[in-house]
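Take a look at this single chain in structure tokens; it is the form predicted on its own.
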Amino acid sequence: MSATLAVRGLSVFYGQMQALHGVDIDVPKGQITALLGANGAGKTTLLRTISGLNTPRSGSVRIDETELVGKPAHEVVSAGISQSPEGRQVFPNLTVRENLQLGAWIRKDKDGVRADMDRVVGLWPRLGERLAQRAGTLSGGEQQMLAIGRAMMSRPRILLLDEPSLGLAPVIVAGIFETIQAVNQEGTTVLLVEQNAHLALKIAHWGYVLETGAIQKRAPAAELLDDDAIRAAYLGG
């Protein structure tokens, strides 16, 4: 079920802009890796060329052994790589079943896709009481609840997520990131952008540190927390 993800230098433009340089991660299997940086680092730019929407300048993106640099956007999704974009964008007008189908639109098993409604709606109860409401008229909360569980029905191997808390109350981000690690604990392997540094690394395994498009720092999460210079600028000193 869960994958590996392998980004070796990895440069993106804009234009002339060079907004990724060099970059290299890795995500293991099965575990939760959480990329910090602040606005403008290049955090959803290294997503979004993962998914297949950017195209690099150089270098290679693997899932395990399949490279992805060059796949369209769905191939990338059928290679097992789903993401919960920053912003949630969520299908408005349509219900919040439909918005859950559509992530789905890749498979052939109907018997599998209602299983993984049904764990979707089990993750998120609230999101099983509003299956026939239209998906603008959602709290922001529950927004991203869908945003996530859309992500999910494609039955991804590796999950990207893109600010999962941006602009939620605590106690609702309290609940999304109990339900990241319940994923991750069922066997998904996560790629967490979070400017919630300090939440991201108490569930997550691994870090990474991205600047002006390059990365500064890698290490496990519990040694990143205790890093007094990522303490100062992400963590509140």
Given for the second form:
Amino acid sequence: MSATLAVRGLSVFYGQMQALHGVDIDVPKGQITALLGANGAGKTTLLRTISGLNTPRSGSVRIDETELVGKPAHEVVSAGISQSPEGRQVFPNLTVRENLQLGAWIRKDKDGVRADMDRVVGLWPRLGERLAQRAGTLSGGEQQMLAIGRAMMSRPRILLLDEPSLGLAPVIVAGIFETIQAVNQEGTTVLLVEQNAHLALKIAHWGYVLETGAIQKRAPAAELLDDDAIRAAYLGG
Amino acid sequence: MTLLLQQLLNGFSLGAIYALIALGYTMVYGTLQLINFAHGEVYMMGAFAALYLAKVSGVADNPTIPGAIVVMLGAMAFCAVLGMTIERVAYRPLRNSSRLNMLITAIGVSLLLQNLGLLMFGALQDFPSLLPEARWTVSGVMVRSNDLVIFGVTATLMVVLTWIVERTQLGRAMRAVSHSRDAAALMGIPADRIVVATFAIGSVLAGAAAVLVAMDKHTIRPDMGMTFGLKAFVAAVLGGIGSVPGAVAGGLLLGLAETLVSGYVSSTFRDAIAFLLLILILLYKPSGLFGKHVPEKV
Ligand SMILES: Nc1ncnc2c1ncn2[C@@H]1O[C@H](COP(=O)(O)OP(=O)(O)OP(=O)(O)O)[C@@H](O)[C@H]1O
Ligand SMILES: [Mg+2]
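Alt. form predicted in complex with its partner chain, vs. the form predicted on its own above:
Next comes the full complex, this chain leading.
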């Protein structure tokens, strides 16, 4: 149920503009790794490249020993990586249940899928009450729950989360982060991209700081929480 | 009253066929935002494939229900293969180029197939009866067995299609891909395979429509995809291109409008009504009856 992700020397361009400059990241098995950075630092670009939606000019992305660079995005899911993308990207015209069913696209074990749907609904009863409702009619928080739940439906070994707190009320965010921690404790490795550095570091084991496409710092999460420079830049002093 | 009932019957019969073809335009548009102008030619080729099958299998000389079913399934399978081939050969290499390039390619494929048809089949050919035909008069309204066949086949295909789109993983994936390829890819859905499936399903429906029309009219011609296909495309736009229920509604609306106009006004206006409706809908509700958003200009 778990794996190690290793990103090495990843460089990504948009036309002439270089968005990532030889990024190295390790996401250790069974842990939560937080990736912090300001707007435009390249966090989403990194996650999209790991998932195969962007093609790097150079570098490698490995899950355990398997190289992912060069694989089309849909095969990366089969390799064990699932993503809840920035802006949630739920399918608005499909019902909540249908969104979750599509999350399980790569799976053939019907009983297992049903059990996992029960698990997601157990984590977020609000989704359970709205299974037949179109996802586009959900609140922002509910859509975020659905996006994460949908990503869990493929039984990923590594879960990538792109700013799950974006635009949500603090109480909703707290609930979502608790669930992320619970999912991790059940054995899923997590790479969590956040601007809400405080919350992210509190549940994470490791933290990285990305600035204009390059890693500036890597340290245990607790250490970053106490780091004065980090406090000033990302934790509001 | 009798005239009205007669026109309604004829209108639904014609509209059902428009709907079957319109579905192919609308489904491909939904997943690829491409107006597949070659769709009408897939329909035309389906009719000639059916003719060939009917002759080779002997159904042409000995019309029976099982024989007709074999010919229809054969034409549907042929169209599926043709539609998937067109997608693979003509459209997929252009997947990342502009929509204008795709559109021009679609028109090119359409002209190519039409001329190929002309070359291979000549101008016009007779189409045999695949079934014993009958007609009855029910309180003044003439009901033809062919109308019943058209209703039966269309209704069956609509039920199957609705089931696929609404109840299967493939159908959900088709709807997901039409919303966002990237988000679908993050589910592990291979968008290219879903697009192929969309072409196959649309083409299968066109194949069925081709056999229904051929059985009904008893002549088929290489330009039938141009004339009839264009009307079906108008029907898809009327309903809201990209919308499955819209294609059905647009088809029926157009069929009814055409027969009512030719019954009560003049048959000279029969073909004009399609384009009149098109202009009206583009003026007052450009997204179509069931459309949710205004399609971008290509
Ligand atoms: N599709 C694109 N085309 C061109 N440039 C892009 C594209 N996507 C992102 N960029 C640029 O790449 C850089 C990194 O963007 P990215 O979205 O990865 O940042 P981010 O860290 O996720 O920011 P945010 O916190 O605002 O989500 C930015 O300068 C952005 O403008
Ligand atoms: Mg981002």
